[in-house]
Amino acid sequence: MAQSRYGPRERMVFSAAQLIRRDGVAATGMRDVAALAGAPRGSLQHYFPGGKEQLVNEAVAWAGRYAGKRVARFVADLDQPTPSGLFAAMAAQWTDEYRVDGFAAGCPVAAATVDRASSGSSTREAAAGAFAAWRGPVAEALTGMGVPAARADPLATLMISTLEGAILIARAERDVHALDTAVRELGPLLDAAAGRS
């Protein structure tokens, strides 16, 4: 997201997602969000009358939509789309980031889930909605690759949960080994579901 192309509200949602993925919800302050977005602090109350919870929920929803939109781009970039190729592309986004920028950031949806799911139903619902906004396009892509419709959603759930777990392990170990392992081990199962073993 090119910060200059968007208004202050959109920049604050994006900035909140970036801070949450790096620092978690508790450590992400409203002033930090405004500063990163280059927006006046007074605009926070104007755009987010529900305060930090509203901003966090909108950042989580944005992250889910962003992940969902990336699926089509990953598929378009594959010479011959396969379920294993899609999962490898999803994981490569993270291995590439970690190799270049280090292991400081993770998924903002996962961070919000860990930090806030037990304290407020609205954030839990926002996280569940974000995962659904990601899972739907993955399942649709799988169906387009020949995976039976009845298996597409469960496999999309498996792909996302495996990826999220591998991201956590990679950050803990400061190594992309878990992501590489997930791609190598899950790929054949995914392709078998599409009759491409």
Given for the second form:
2 protein chains.
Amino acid sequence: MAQSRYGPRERMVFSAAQLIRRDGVAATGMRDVAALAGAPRGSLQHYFPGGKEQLVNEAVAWAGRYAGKRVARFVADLDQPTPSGLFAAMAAQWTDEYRVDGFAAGCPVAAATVDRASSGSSTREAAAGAFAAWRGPVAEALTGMGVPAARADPLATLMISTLEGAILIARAERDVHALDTAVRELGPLLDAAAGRS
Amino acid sequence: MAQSRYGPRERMVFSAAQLIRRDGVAATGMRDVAALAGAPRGSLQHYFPGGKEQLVNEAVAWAGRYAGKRVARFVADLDQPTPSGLFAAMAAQWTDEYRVDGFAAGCPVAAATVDRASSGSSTREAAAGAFAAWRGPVAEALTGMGVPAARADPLATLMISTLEGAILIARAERDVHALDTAVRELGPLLDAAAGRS
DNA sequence: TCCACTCTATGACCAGCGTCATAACACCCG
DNA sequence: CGGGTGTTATGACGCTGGTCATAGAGTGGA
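What does the same protein look like in the form predicted in complex with the DNA, given that the last one was the form predicted alone?
Okay, now the whole complex, with that chain kicking things off.
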């Protein structure tokens, strides 16, 4: 995990996101983050003088940007770009991970929201920003597939809502069927919005 | 909160669920639970010799049973029972709470899943059981509304997935629009499954 | 060479947690 | 009345976490 390809600061943010999405925010220790990143503990206070809150916020924001960029790649990889195809690709990212690596981890943004939404901390705003950074590219991709502009944003919200919930249930049940079901049931609705308005 | 209507044990389980859904599992202290329940700390070790894990598991199971029973009440209160009406009622429970009491709390089962899904603890199984105790009545209600038996369970899973995700986003954004959107976009799909098979 | 500056490294502190140990109280049956 | 059982009440222990303080390396410019 101590790849020199990325700087130590980026490695720590990445490691924090990894641990948060597996254990939750509260259960993720600063010492663990440093250890996973192969960085000394002292570097944490150097790069993140705002303490754990700053580190968590950056990890959440990073996750949001990552998810947003991923959407563009999904669209590019589709033979025939359809809303259901995009949604299936988004869900497949999770089913693949769960089948290969087990159900250890979930979405870091969800973890941060559940753990820090109360206690008026800034982490809640970071989570909201992450969702926005994710929803934007999805809505954009939908319009590019023929979805009317007025429906693109609501449908993007619906897609992310359903995906997040399905991730949750899949993790609880240690079974990807909730994700598969979401794709199967929601696909036709999404394509219908693209075909004829 | 120290109502003598319920026994101290039940009050502690209830208080635990309340705190968990607001702060998460890890951030919920045993002392806080006892204080909220108006019970002495010593009673915790008396009623829950299994420690925090047992208390959390019972709180999660209680939440699942509560959600399941709630579904039957929703159906009974509907003038014309339709799948979309049921889903709207389920979502309204959350929008109402958020409008009145603010966005402090989420779903305790989701909190337990995010916080304890790793670390092969028994809490994950409790969460899976809670989702099952919730999905069952929903699927049953759907069949009662004319949804074919084969579609009832997948649609119930879809409803709960979407609702959970929308709760998450609403809490992060401090805005109920994700919940409203879910109801608006998913309603027609649900009713279509009930109308003609 | 010396000196700033960035980054690394480590030890210490305090607060909070879950848990344990132990006692006191209440109540009822014998 | 006495003793036992279920419950309440409180103090202490061990541990872990985030943070602070301080010092040690490395590096580049004057």
